[in-house]
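Okay, so here's just one chain, in structure tokens, the form predicted on its own.
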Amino acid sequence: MSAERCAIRMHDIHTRFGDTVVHRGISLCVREGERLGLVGGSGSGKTTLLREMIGLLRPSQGRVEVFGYDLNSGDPGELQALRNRYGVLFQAGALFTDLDVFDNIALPLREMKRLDESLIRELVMLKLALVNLDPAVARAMPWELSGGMVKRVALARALSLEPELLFLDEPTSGLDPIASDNFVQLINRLHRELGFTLVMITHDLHTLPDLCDRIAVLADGGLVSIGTLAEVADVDHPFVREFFHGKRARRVLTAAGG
């Protein structure tokens, strides 16, 4: 374990909310440059253990470093340079709507205020580019857009940093199956050609054995297993085996070769 390079290190996690427990000593090392899914019923964390990676969120005990950066060191300028190695895709796009597509990708390029406006119009077109989008695209408002469009802009976005870690909240929620199988081939096509590491919450099984080299399975305020698909569905526990061995999980599974 000591020889693991981590891109986010989780030490003893415990998160409360009120009387509310939600996480009880979660440790987990995401290794640099893998695809790491996060599972896990309603309720059980992932969102917030999401937020405590990203730094949204401080956990109520425990340590989370990012690239050997500890989150809680307090100090803002080093944070803030850590934050610009990441970006993050959220559920629903988060687009600014009262912005249009080519300003919504420029503002994370904007707040560094050390670019000037005609490379940030270069990076853009390139980053729209990058997610097989039409330059024509850029002066559309949020609202004229497909879902899946959506989706791409909010990817083209939280890409605009050229980010070492992406972090993805249900990237294929409210998608057709087609545009999901589009916005995965897309997703592992990017992985490949720019490296970095991600991390991914989602409840659509058909996306784990496509999309990620382990999944992260969370029940009962802790991690109930974490491994490759065929691992972490040999784990017995009653959130595995209702997500993982029911009739739909077992031809996805049986697709997959698990």
Given for the second form:
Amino acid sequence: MSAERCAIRMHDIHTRFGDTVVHRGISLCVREGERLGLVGGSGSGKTTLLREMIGLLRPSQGRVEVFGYDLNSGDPGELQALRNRYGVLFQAGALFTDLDVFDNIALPLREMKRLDESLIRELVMLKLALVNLDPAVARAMPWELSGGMVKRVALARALSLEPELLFLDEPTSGLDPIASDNFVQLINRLHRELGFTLVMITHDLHTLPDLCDRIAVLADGGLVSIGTLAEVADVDHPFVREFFHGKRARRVLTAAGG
Amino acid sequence: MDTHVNGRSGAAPEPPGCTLEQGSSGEVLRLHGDWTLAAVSPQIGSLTATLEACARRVDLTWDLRGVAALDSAGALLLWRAWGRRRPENLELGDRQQALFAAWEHQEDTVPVVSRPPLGQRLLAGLARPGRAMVEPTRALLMLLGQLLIDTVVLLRHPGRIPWREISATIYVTGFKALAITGLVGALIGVVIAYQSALQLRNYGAEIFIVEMLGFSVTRELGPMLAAIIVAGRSGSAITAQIGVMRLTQELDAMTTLGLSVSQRLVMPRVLALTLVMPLLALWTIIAAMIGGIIASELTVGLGFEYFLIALPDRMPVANLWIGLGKSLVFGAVIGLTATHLGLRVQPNTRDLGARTTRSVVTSITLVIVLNAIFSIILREVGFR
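Form predicted on its own already given; the form predicted together with the partner chain follows:
Zooming out: every chain and molecule, the one shown earlier first.
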């Protein structure tokens, strides 16, 4: 077995909220440059695991390393430097309602305090073009945008610091099938061009084969399996059977040619 | 080793740099290190100057193949130094091509803010205060009308009265406010009694402290203090709660499910506040009297026994009814203001904050204005 280069390494993660145990000993490695999907029933702790990777939540026990730094031991300055190296696309976009599209994308760049406005303007407009949005959208306010546009603006903001690691929380939720397909293609194109590591939560069986190199299945507080779609689907576990071999799943996956 | 565009591993970025070398066909500028946003931003000024100086030399060959990592920010820096076109002699790695191609297709556009012409804006500015008054007033009248209709409907079908909501609101706005209104009331009582005692003693008129404390607290201060605290505590909470329900589309959900927003949300809150206010006012009056009597005992030696005998004798009970009656109105006004503004929250976070603030400011102002009006109307009532 060759040594894996991990963008994120989680070691023996336990998470408890009061008496509720969410994770009991999860260890996994997100390889550099790969697209990893987190799958699991509702309440299986996918979102919690993602928040622990981002550093928004501290596990009750265990170690999370991102690019080799221990998230929960570093000093605040180092953690901030690390945060600048990843982008997060939240489920509902989380655009700042006070700011228009342009300022939303420009905000992380302005916060660096080193770039002049003309440079920021060009970078922002490039990001808008990157996510296939018209330059005219730049001065729209978040509440004037459709769901698909909000996602794309949020993606542009997540990309504004040129992240090496991108987290997506249900990237296609709330999008119609066509918008969802377009968004998947967009993410794949950006992944090819920019070469970031991608970690995402998804429920959407349609997008799994297209969007993920590997899939991690969470159930019963543990990691059931991690591997390619074919490898994961072979595991004998009630959730896996239900999720990958149910009637609906078979219909979707055969249609996708998987 | 495989290098993708962002080929940096766990280590800190390698600072970007360039060296001038003598190649086979003229001079070559070799770029090395990380040319990424994080790496170039600390020394962006000096890098820009260096690149621009180099770009002026037309014969120079640019070799970017030694660059460890390049992203669109690094590419933009080069692109601008080059004057937005590729130099004559340029050596690029495969993956770097795409980044410069992206800049080639990108025009330096300025996002325009469309503003109506000056005249139109001036007119709109003049019309705004008028509209700002008319629209909310209309909406408030409609809410009042709706409440009236709801009252009739609920009286016909008493089974539909939202008892649970009413009692929950009474608990939160009333019972939970007992501590704070009691404390504030007692302290205000102490302050008034103390200040009056000091002045009255100068004229040897200490015994009039009973009237000073009794009238001011019962008629004016008790009801008003309670109303101001409730407006700040519960008015803001109600506006924010209903506002968030607008944000999360709960209001839309209620309407779709055939539940009347005014019956389920507005009515119980207005009703509960109207019921709670007189009780809280009474409680505040009692607390203020106790605080005042303690202070008067300590300063001029007139204690509980004296007040118990003198107060019923010298202050007609009508004053208490006036105080409690005013509170009833204050409660209704606070409830109406809070729910009205909550329903009008636009679905964005800024408006939520603004409306919540306005809810408190408006209800406190209304309470003070109404109190003044009551004082004038009732100036003949309740005195001996």
